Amino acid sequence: MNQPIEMTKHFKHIVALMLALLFAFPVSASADQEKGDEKKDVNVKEIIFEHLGDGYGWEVPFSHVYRIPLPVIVKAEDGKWFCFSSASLTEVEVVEDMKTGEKEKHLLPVVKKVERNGRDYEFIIAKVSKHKDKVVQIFPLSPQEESRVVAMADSIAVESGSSEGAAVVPGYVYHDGKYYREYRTFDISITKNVLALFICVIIVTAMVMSVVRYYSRKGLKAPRKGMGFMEMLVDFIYTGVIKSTLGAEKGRRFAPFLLTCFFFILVMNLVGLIVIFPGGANLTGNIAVTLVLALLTFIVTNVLGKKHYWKEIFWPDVPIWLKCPLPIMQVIEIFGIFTKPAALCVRLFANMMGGHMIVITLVLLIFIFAAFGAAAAGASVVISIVFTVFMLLLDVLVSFIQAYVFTMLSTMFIAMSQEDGHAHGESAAAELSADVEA
């Protein structure tokens, strides 16, 4: 009897909190309107890709201006290597509104100058360039070349019909009212995504080694709590997916790779849902990361594939007119070799990227509906918060599902490459003879 009463009390508290948000937001919105503060349009596309993209610094929790500096490692045009902090490539500009006295902070790129052997090197994070948001080396232009580039920029702006900002001229970068010749450096910097990969590797290693240390100390005693959950996941993937698909002998051979894929993807998915450091990096929403994971499955599948696997690709068991003189089936089978890892890559990337985009869009609805008045803004606060929490909880489930699906499909692809034609034929013949005898 006490549980329904407690649930009713909690429900009342939740409703009271939502109503408080509903009425508090219109008051603040109307106060801003009385001050005459003109709201700027929300650039949804820019905000989404800023959150989901990579960067040379890690955002400070609950701040979109300040960054935790990371090492920038680049190779200049003449082959020399440079290493410096990403903090030297940006600065925070404070802009004060003369009417309201409010101050806004903006993160702006600045030129990083390095002197070596009597020569000056200049680097910048390109904004108006073909290499947007990448570190490039810049070179000043002569007056003649600058006039030519400005004319090209004007022509490009006229053709595109855009009158906002400077035009992107191939081979040049625009900064602080001037164009510079750019050189795309060979970049091996420790960016946000790279550091997040290292963090995920450390987490997965710590999880696995903790289980190893437990069994080395406790023997076969069943673990509990977090260790028990880890053992349950290992047994679920190994017994339910790997062993049941590949068999006991081949399962032991490929289990280290497949279990590593599962836990690595799972940790990356869950870390990406955390708002503050060390979370916030959308690794599996980066197609480069999912492409490498799919490429590893591609290598394991095809390099370790048996003769029967390659025989079915280059000379499948189909009518002769389908494979000679026109190699119709061979082309289809070879095409299938590459579509399987491509499906792995795109499926994981699209699902995780889509989940993050939905969450960010739901939060941005608050600022979008603010332009339609205080009532619409207040209602959007409650709706956005409820649906955002729901989507985050759903993304936790999706994180497990996507790690499981990637591991399961990789196991199936490997199993197809490990088929033994003779064993398959013998088992089929045995089944046929048993049916005849029956």
Contents of the next structure:
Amino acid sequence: MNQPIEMTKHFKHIVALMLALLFAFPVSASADQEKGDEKKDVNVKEIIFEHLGDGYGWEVPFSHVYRIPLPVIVKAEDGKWFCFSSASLTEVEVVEDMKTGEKEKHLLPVVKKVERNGRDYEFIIAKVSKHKDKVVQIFPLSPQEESRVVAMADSIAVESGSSEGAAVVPGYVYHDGKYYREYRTFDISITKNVLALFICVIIVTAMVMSVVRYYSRKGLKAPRKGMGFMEMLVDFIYTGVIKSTLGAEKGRRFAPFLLTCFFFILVMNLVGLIVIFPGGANLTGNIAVTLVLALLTFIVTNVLGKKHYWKEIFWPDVPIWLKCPLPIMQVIEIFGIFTKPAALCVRLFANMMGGHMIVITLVLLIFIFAAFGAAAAGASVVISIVFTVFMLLLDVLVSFIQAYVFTMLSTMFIAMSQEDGHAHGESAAAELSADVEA
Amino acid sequence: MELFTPDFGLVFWMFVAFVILFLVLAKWGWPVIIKSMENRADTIDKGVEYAREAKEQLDNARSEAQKYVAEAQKQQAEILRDAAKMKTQIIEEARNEASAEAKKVMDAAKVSIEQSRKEAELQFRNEVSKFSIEIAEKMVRNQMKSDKAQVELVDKLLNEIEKN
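Go ahead and give the structure of the form predicted together with the partner chain, now that the form predicted on its own is out.
Now the full complex is given, and it begins with the chain already shown.
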């Protein structure tokens, strides 16, 4: 959000390289090499992490410096709440190149000052700090303290062996040539990801409600096209996963939760794949989002779990020596209660984040290879684009599969906790009869 | 690794967003969709069942109609057969009656013919005898015209009587 990495620039590069390939191979090669000396190296890690991470503003499509301002909501150290626009935390700095006259825009963090009850509150998006890219409250240091911190920073820099830039000192933030004491605010800002969440909520609600409205208007007439697809998905999950695993009666009880999970995840996955504004937020590739989803499954599974479920955990049907003097099975089972949702959480997160990461890396390959001249750049453009498109299409498939897998596994965990034990045969018979009816 | 440390703000909002979405959809969304889908499935099932029954009934009606038609045809044939039988019988009777009548007429005719023939025979005999007598008388008269002949005859007759 603040580094001068410009999608526009990248985009121009791609176009320029393609044109160069088409028209002026040798000419552009020499020109590129000249330019290459001036350019900073592409910081791959930085770019990847920025794209995968959250932000206080949302990029305006095709512009890297301008952001859609979003509200920042933070609690200062003394417990007071503050709400201000994310635009007041950054500033666009225009740097003009002396030789070429080319203007380059940079996004820089600035201090946001708020005065309340005669006290000054200063906030900043930390850059050189333990809490990188988060809003922190800063406090100026006294001269002695500052010299102490600078000494600490020097020793850290020597230890880590890096000479460039300021060193990260725990508990302090470096900004504009000075160290400040930082306080990581209690932060519930409407960030890019949060806004994307709300957009997804609206999309899912609109999708479902459109079908509901259709039913209330047209009664039993089957919906066509988009709504038909929506209904097909609902049927696919409800009949194919929920009803067949939980049975009709329990299925109906848990269907709202599971269907909401499925559609929310699916929409978040797909919206995450869209590059510009309404999309672009890597939602399900963010562990906070998947953590909440998994946590909810965990709560539903364990809070609504039946007696038999707990009996299976604390007194499973295994030879007595496995559970009596030493509670081996109990330990394993209790461990299992937590590993199941953890696996859910990590599976979705890793799959989606991995997909995004591969796509970004493939695109970045172009800029890495651009350093080796036009021929390498041209070839890598073609290869990267082909692979990127392939990966994105694959990600569409993965989006669906992961939403499905999450729902299916949640259903299975819930089914396990809902088992009655003695009614095992009955439910099987009921299922069989349901199959026969179908 | 900031990627692996969940951000509290996002966790909080995600929880809020999910709970709101869940409550809205659980109240107004999913139950309606599921109910509508199940209703429709039931309706379709019923429709199929109804169509099957209707087809069955139609088939039944068709076979029944065929049965009726066959029966009617059978009756028709029977009636026709009866009619033919009756016709031949009537014709036979008529013929018999006619022949009996004819025979009666013939017999009567024969009798009358026979009678007339007898009468004619009788009459004819009478006539013939009368004519023969007349002829004989005439011949006799003619032959007996001369006295000599008369004497000769008397002689002859007398001779005959004498011989006897």
